[in-house]
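In the block that follows, a single chain appears as structure tokens, in the form predicted alone.
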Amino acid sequence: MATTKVLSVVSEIYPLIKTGGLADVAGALPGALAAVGVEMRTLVPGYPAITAALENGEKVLKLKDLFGGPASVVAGRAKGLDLFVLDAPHLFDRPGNPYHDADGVDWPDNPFRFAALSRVGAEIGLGGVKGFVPDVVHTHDWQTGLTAAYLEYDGRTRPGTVATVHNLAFQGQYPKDLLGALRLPPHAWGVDGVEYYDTIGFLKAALRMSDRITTVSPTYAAEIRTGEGGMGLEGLLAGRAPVVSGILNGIDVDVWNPATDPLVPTHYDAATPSSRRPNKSALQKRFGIKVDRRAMVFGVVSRLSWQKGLDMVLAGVESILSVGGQLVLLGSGDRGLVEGFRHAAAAHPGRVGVVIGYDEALAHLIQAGSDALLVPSRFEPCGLTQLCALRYGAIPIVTRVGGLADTIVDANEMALDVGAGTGVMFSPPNPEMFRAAVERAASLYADQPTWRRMMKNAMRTDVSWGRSAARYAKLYEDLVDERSS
């Protein structure tokens, strides 16, 4: 059978850039999807970032007026990634996050810069990059989502497309006076257009045009087709329910893996766990509390946010420090979450820790120093963070949405009783059920035979792209041969 050639169209991607999931999706997929008989590029903006790294760049299409100033796509490697960088100056070389400014201001052309990288996506779609002509265009989220409305709207022959929705809570809307600027007919704008809400929905583009709309887990892949979960389009999905599926996410298990990983100071695996007992201690050293091995460790590296359930985590302080056990939080967020951990901290020196910000090898000390993590999200579409605990044997606690009920199995009575049980789960998601979810696992915690069979079974789970880059390759060619036929 004939190698699927896919264009990959997305707005940041791991090792290069990296906002959230999305990025670490982005990068991991390429390869995965290699090992399964799929020839994916990625096309990706010229982030100052992007640029530095690119190595033997060949300029293989120019473009004269690309929203405000001429651009060109430069196809060459970086990091192990094939790409097609977007070099468009007036629109990406600009230091720092890919969407926002220093003040975490949105920038105010966002909709010329998604819609430019859109725009060449579908172009390079429809062949003009000559020597890749994709059989499928993979779009992710609302930053790439004009990219099926431009194929749509060109009238020449498409290729397949497929739309993956990360988080539905970001769609990119815009006032629709912008249609003719953002270079889309007349007609494009009505409910089975562009039009959402009297708004221009770049999301809402993509879910109605693509022809396949896949989730990051199953469950999420239901949860959007619901009042409580679509978020306003709830409607559209369950009408193109027949299309959406839900495809897991996986991670990285190369740079995931706890017996090679060059940022946590002891090396150990599923066979010999207690060797992780130094990597606590280090953790414990590096926030700045008690060295005490019996104490139990929650950790926590995420977002601040109320999506992520964090005003739930510090409310549940003195749970936490009433179980015995000790809390060590990285992330940034939400203005008033940032300051109420840091008060916490304050409070309760030597016993909760916080660093704000982001740190890649301290993320990593965080998932094998911890005894548990903490990824109690009132939604989530999918969650790599609970994946990379299972990995290294930090037990999860989680709450019963999206991607978290697909891959941590609870370890309730029955679950034990047969020797499964990878996590503790609770729902609904409330300051009182985090509680019970944390004194449950503190019970848990305190018979170590019964703990070191979850750590076992959660470090033994399967979290690699395996699985998904086979359901991914089985989307690809279904979509093109219905295409053909």
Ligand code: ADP
Contents of the next structure:
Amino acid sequence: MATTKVLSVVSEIYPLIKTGGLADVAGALPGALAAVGVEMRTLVPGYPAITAALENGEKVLKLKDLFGGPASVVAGRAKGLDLFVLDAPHLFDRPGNPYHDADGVDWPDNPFRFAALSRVGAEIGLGGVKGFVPDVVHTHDWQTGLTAAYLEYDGRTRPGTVATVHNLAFQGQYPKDLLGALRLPPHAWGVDGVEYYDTIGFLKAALRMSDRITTVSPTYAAEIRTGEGGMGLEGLLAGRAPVVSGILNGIDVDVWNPATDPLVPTHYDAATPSSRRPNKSALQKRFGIKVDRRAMVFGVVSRLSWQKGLDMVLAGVESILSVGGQLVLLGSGDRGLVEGFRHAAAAHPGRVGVVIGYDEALAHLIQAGSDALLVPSRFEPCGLTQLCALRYGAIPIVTRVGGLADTIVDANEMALDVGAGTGVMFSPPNPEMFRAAVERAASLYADQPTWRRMMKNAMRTDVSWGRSAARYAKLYEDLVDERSS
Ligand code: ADP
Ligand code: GLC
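Next block, the form predicted together with ligand ADP, ref. the form predicted alone:
After this comes the whole thing, all chains and molecules, with the earlier chain placed first.
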């Protein structure tokens, strides 16, 4: 069979620019898919961080006017990734976060910035770049949602389309009077088009018009068809159920490898878990808490937002301390949570350590040094930090939702009886159940042979992209077959 060619269109990509797991996934997919015979290239915006990293760039497409200025597509490599970079300085030549200014205010021209990315994605999909005519265009989240619409309304023979939902909470809704300015035809305005509760819905358009919809775990694929999880899109998603599926994310097991990780003080693996101990002391030192081998360290690496349920951790600090535990947290986001955690650290010196900010190296140290990693999300499409935690032997304490439910095996008595169990799972997400989960984890930790067994199970879990890469390859292949028959 000929290699399937896929254009991935995405608004952030690790290691060049990242605000969350979306970037990790976009950065890992091409390599993972190459191993199963899929050639993926990625179209990304020309933010300064990306254009600066591009090597041997070659202009492959010129656009006289892309929503207010000239633009071009530059093909090249950066940090091992094969990219098409949308060079449009009037839209993307701005430093910092890809979506908002330094004060956290969304760029007012976001609808045009991401419509531009989508429009160029469609153009390449239609053969705009000689030498890479994709069989499938794969978009991610609302930012690239209009790609499917531009392809649909173009009228020419189009490639297959796949839309992946990484997070349904962000939908990209803009005023309907932008329809013409966004170069969408009048007939796009309707329930079968881009119309969504009287606005233009970027994500809605992708979910309505893409040939396949995937999300990042099987459980989240089911949750988004319910009133509670669908966030207004449940009806549409339920109607399209035959083309909706869930494919779990993996992590890059070379970047996240405790046996070789340059960002952690001592290396270890499933066969040498005791070599992990110096990392715990280093972590305690780094956070300015008491260096104590016996204290159970609970770690957090997270965006601080309602989704992540960290208010439960804040409310549960006392329960962590009452089981003799310590808390270390790295995160940024909601002002209220930031203040709350700073206050908790000040109130419990030596036992609660908090770093506000984004710090890749510190994230690795937390994974390598904590005994348990807290991920009490209210909803979680997949979640990557619990996968890193498994690989690093930090036992995940998670809610029974989305990808957390699909990746962690709760260490209940029956599971332990058969030698299984990689984490502690609780439901529903509320402070009382969180407290109970902390207490259960602490009693498992007190039984060190059982805890070590769990660490081994966790570290032996396959969190690589292998399984899921094969699923994406099959999805593309089926789609190409279907469209050519
Ligand atoms: P989401 O994308 O919803 O934030 P994921 O678990 O899928 O959640 O991905 C989060 C990614 O961002 C992980 O790679 C995690 O290690 C990283 N991360 C989150 N917060 C921080 C932080 N404050 N510092 C460093 N890395 C972080
Ligand atoms: C989103 C989700 C997260 C997922 C990530 C990558 O940010 O919140 O659960 O792991 O996308 O798919």
